[in-house]
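Below you'll find only one chain, the form predicted on its own, shown as structure tokens.
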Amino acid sequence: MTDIALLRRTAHYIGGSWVDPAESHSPLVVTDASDGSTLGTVPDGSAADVDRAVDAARAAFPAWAALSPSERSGALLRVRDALAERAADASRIISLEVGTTARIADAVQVGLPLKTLAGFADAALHISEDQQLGNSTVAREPAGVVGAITPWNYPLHQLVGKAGGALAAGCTVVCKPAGVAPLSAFILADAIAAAGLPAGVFNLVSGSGSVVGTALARHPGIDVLSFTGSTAVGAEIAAAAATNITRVALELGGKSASVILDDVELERAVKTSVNNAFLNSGQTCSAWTRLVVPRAAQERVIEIAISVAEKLTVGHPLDPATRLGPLASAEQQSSVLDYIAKGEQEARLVFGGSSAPEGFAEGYYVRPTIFADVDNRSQIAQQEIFGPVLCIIPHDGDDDAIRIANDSAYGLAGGVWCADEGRALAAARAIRTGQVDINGGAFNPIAPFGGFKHSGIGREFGLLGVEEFTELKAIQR
């Protein structure tokens, strides 16, 4: 049972202390995705709270930036250890907020952020040293105060990706977590306090995007604004930040393709692709939601995909038997069901559909759904659905497969399956995305993560994610 104090948060974390909101508002309610009941509450912050947090971060910046890389590295390792002590609570809470199954929450929602923090601690020791270019010394320096606006689908991991990278670089941070799933951000603040980081280095203000998010984006005291979320909101955030010429880093939407070429063994390629598409009930920006397959093999692909989907037992996220939990909110459930209904008019439904799964009158559940004979120009192939929906799209050879993969406004991730290494690498290089996995290559938490086109600007994680929060200075002599 989770301590009620972890679910009923009444204060922001500003300047190294838990402080009451500047204005008296009703708290924001956090919903249990499994049944729609109230899970917890957090403060509904204001622009005044953002002002206080930015002031605290600006005051803390000079001393934090002046620390040696080894001192900042040690601090991040202390945060990792303190967060590890809170891992069970964080995992359970995220499962209920987001709908992630317990097994995936343990391994990905919490386990991955712990690995990422360790990666940032190491990266802090390897920030590029000064370079000599002719009569110029080129130095890399902390950018300043970072505003971090994080999403609800991987709430702790995305926050760690921003705050960890910024702190490793020598920056200070003001964070606004998503209102749908903010509670793990408060657990991270608990860990940072327990780790003894200096006051003001990390600050947390919860609240609505329209108020707190906008205030953070428009604040003249923010040097870098890092946002993860939808492409539409990312464009609004960038426009707001442009008022102060604030540098932005955006990790946005995706409609990634898993491309199967004609020489590969289908079983593993299809199984891995389907499970990737349905990870976290499809609430993953980098999910391979388009499965691009040889036309002659489509019917066999459908058979394998259905056999995989049939094993994705829908259920309560904390039930060990569950393989597919609910979506995070009623709004998300409604949006996904609308897309499925459109798909039933656009393509051939081969599994699932827009009807509710049996036995789940409450909560935000959606059946895993697969469409075949999908036209890549259709809405379900072009728009990010963010739910357990897979589009199978037939191709007519390597060039056609790559054309389909690239025929998208997005460019975040993807996969290539091919027995010939040279052919696979050529296809991977031709697909215009920020990440491509060949034959199921494992996710690498120290590799740069981000996208092309409408999938965003900049990169997160690892050394390159740390350097995203730095500025270059040329000193001539």
Given for the second form:
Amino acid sequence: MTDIALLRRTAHYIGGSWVDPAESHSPLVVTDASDGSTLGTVPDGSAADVDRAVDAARAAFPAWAALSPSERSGALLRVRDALAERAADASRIISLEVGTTARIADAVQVGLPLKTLAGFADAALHISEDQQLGNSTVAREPAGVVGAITPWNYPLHQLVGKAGGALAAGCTVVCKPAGVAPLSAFILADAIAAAGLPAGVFNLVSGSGSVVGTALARHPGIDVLSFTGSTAVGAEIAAAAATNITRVALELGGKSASVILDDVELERAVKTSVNNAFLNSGQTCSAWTRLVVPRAAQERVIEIAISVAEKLTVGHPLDPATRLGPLASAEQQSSVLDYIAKGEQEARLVFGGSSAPEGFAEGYYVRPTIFADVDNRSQIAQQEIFGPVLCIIPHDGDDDAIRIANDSAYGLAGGVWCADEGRALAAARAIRTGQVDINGGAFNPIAPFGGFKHSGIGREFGLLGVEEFTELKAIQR
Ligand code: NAD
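So the form predicted on its own is up there; where is the form predicted together with nicotinamide-adenine-dinucleotide?
And the full complex, kicking off with our chain again.
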């Protein structure tokens, strides 16, 4: 059982203390994805709370920026350790908020942020030293106060990606988690408090995007606004931040392609691609939701894909037998079901569909669904569905496959499967996305992550992500 105090949060974390909201509003209700019941509540903050948090972060900035890299690195390792002590609670809560299965919640929702924090502690020690260019010394300095606005699908990972990177760089932070899954952000604040970080270096204000998110995006006291979420909201945020010429980093949506070329053994390529598409019930920005396959192999690909999907037992996220949990919210479920209904008009449904999975009248469950013979120009191939829906798209050779992969407004991630190393690398270089995995290359938490085109601006994670939270200064002598 989870301690009720972790589920009923009544205060924001500002200036090193838990403080009551400036205005009294009804709290935001967080629902349990498995049955729609109330899981917890968090404060519905206001612009006044954002003002207080930004003031605290500004006040804390000079001393935090002046610490040595090894002091900041040590502080991040203490946060990592304090978060590790809370890992079981964080994993269970994220499973219930988001619908992530317990195994993936342990490994990805919580295990990955712990690794990432250790990576940031190391990166803090390796930020580029001053560089001499002619008569200039070029120095990297912390950029200032970072506003972090995060989504609900990997709530702790995305928050750690911003707050950890910013703190490593010497910046201070004000963050606003998504209303659908805000509770792990409070656990991170608990860990930061327990780790004894100086007051004001990390501040947390919960609330709606339209009030707290907008107040943060428009705030003149923010130096870098780092946002992860949908492309539509990212564009609004960039416009709001432009009022103060605030630098923005945007990690947005995706519609990534796994491209199978004609010389590979299909079994592993298809299995890995299908599991990638359905990770976290498809609520993954980098999911390979388009499987681009040789036309002659499509029917065999469908057979393998169905055999993988059949093993994705739908169920309660905390049941160890479950391989596919519910979606995070009623809105998400209804939007995904609408896309499946569109798909039934646009393409050939070969698995799943829009009917409710048996035995799940409550909760936000959707069946794993596969469409074949998908036209890449159709809506299900162009729009981010963010649910367990895979589009199989036939191609007519390498150039056609790459054309299809690039025929997208997005450019976040992708995969290439090819037995020939040179051909695989040529395809990977030709695909216009921020990440490409060849033959199932493993996710690397210290590699830069981010997108081309409508998938965003800037990169997060690892040393390159930390350096995005710095400014360059040229000093001439
Ligand atoms: P969203 O855009 O609806 O919300 C993201 C955050 O922005 C939330 O905290 C929300 O409260 C806030 N927000 C909403 N409207 C706002 C406004 N007008 N001003 C300021 N803040 C506002 O996204 P979501 O539904 O929470 O998350 C799903 C989306 O996130 C998907 O599109 C997914 O692809 C994307 N995502 C991208 C990455 C990446 O790294 N590229 C990672 C995860 C998720």
